[in-house]
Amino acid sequence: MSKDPQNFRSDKDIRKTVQSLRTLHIPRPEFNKLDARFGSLLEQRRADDADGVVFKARSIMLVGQSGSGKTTAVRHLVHKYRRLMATDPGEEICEYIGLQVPSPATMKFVGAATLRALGYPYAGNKQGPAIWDQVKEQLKRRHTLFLGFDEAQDLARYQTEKERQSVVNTLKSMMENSVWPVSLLLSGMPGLKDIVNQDAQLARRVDPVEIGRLHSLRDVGPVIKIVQKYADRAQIDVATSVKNEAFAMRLIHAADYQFGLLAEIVVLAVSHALFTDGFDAKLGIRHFAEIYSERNGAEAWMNVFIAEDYGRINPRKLLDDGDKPKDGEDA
């Protein structure tokens, strides 16, 4: 006997399956490059420590547009290496510490936020340089090898030339510390490149990884496979209507050509199929169209998954009426 669709949201097995969808990681070449570089830096640092030598640290810059999947990539990276390094911020030894750059991103506020992430709350009226001296001391005490800054492009937003140079000098000072050098994992929007390129010495010690936009033709095959992988994880069937190139191109456009957004849309659509039809669901265009409507407030004629001329639609806009014909006019 089939269940009432309203009851599927409270079904424990379905809830567990939806949770597993959110943890499914689909690697892309850029993510594999990030993984390889991070592993190489960790291996070299272990070797240096074993030999009792101290070298200037190298760092990584992960760049991509909003929705490209930067934050997810870093989160998965840290999770993967949890068996090879201490990553629990609640423990005394924590070899990876990550935080989001606060706003406003003055060196004083960023330093204070870093101290909090290190478990050493900032108190007092110390100036930026004194705070960063405390940061370096805490990094050594906690044996931190990598310090991650998410939304790192904000480090130089609204800053003067002098303030931007102060940011660069602070970053270099952590990498070049003669007692306890720390590698940085800087992730952010393309503006982050301007910060790193501002100083030739800093740029020389940073390995760049950029997450590019999806290609409407080249990535069609991989996108079809991604949809199938998520459906397989959910143990549901996939309709023929979402197994073709035409649908994949719509999905890529709906995600504004960003991999992270695309994965998010697929997870939502598969989850929607489970919540409405249970494990008997057959993932189809309807599920994608309905979650797109919920996310964007789009009427059918402005829904990327339904509209005939979907290329005109900006998927980043909410409640976008476009050039909707007025009453009495021909559509």
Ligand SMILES: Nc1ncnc2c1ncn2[C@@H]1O[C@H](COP(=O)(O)OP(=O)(O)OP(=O)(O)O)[C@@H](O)[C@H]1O
Contents of the next structure:
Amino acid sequence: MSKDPQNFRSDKDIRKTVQSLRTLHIPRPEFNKLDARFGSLLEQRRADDADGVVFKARSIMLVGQSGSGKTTAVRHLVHKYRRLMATDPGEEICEYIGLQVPSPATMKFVGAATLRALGYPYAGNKQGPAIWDQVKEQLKRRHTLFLGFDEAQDLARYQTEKERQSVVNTLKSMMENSVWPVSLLLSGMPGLKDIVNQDAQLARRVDPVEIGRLHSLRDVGPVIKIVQKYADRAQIDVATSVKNEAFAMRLIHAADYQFGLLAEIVVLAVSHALFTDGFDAKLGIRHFAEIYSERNGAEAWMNVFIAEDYGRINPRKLLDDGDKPKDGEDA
Ligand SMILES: Nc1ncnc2c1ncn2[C@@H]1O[C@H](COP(=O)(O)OP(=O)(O)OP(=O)(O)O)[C@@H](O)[C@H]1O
Ligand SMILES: [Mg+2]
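Could the form predicted in complex with the named molecule be shown next, to go alongside the form predicted on its own?
Complete assembly follows, chain above in first position.
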């Protein structure tokens, strides 16, 4: 039954289903840890505020490789807490303010970006320390309890030792502020750990949560279930060729052992199946192989879902020509 793929791409029900695949959130053990830490910091702060006492704030750092799911986890966390705290940046009182660390991450730039995130018009003629004084004032004015910095590994990028120390001092001064202490939610790549560990006082006040790599044996069971979960949401069948451990291991490798990337590949493959075969689709290896080659520009012998010895393929490399075997040699 060969249909014109365009028919399905413009089909309203198919488009709706694809959108709902993108919003599906898969629970992760790391998320529960993040949630528990955040919840207890919030509870403590509420209790302190009720008692009229001010303590130094604690912070959280969420670390993981690119594509592990850090930004998504923070977004999901803030969404989850929207009933327990004010999270709408459009409102005067906003207890969580999040932003991405700008580049270059000089203290002046980061301060200005933070002021902007706080909705304060930054004039641009102030020096670093004056900007941060204003940040602190605005944090108090808006009752901000948590300040989220995503891509926080960039805070140490291209910085001299002196600048790095001033970053660390600024972060500490937000948490130690005697009038309005603020907890930080730092999320970023593993380089973030070095920034925090560079200062013993800071390290002592930061709780780490790490999104680890997927494990090619331990995680195959859950991965098979995740593929099924997405197919169920799309209401399509799954071929036996993608319901086994060997396939799950390929998928984990294709995602470079990162959970978020894995979810993203499954969403793309299921969407591709829907777009090409509609609700009659049967999700198979072909769908994964096709979106992989589309994304990475890979020929079949460099395609993790097709190549026999896929372990040698670096899935992060786009248009990887590799060491193409000569005729007569094994691929
Ligand atoms: N728990 C989850 N359930 C479903 N999809 C997820 C989940 N976590 C992450 N993803 C998906 O994984 C992809 C990558 O996630 P995200 O952008 O959060 O990673 P990241 O760690 O912030 O990466 P980077 O360091 O490159 O910014 C996104 O497309 C996101 O939708
Ligand atoms: Mg991110």
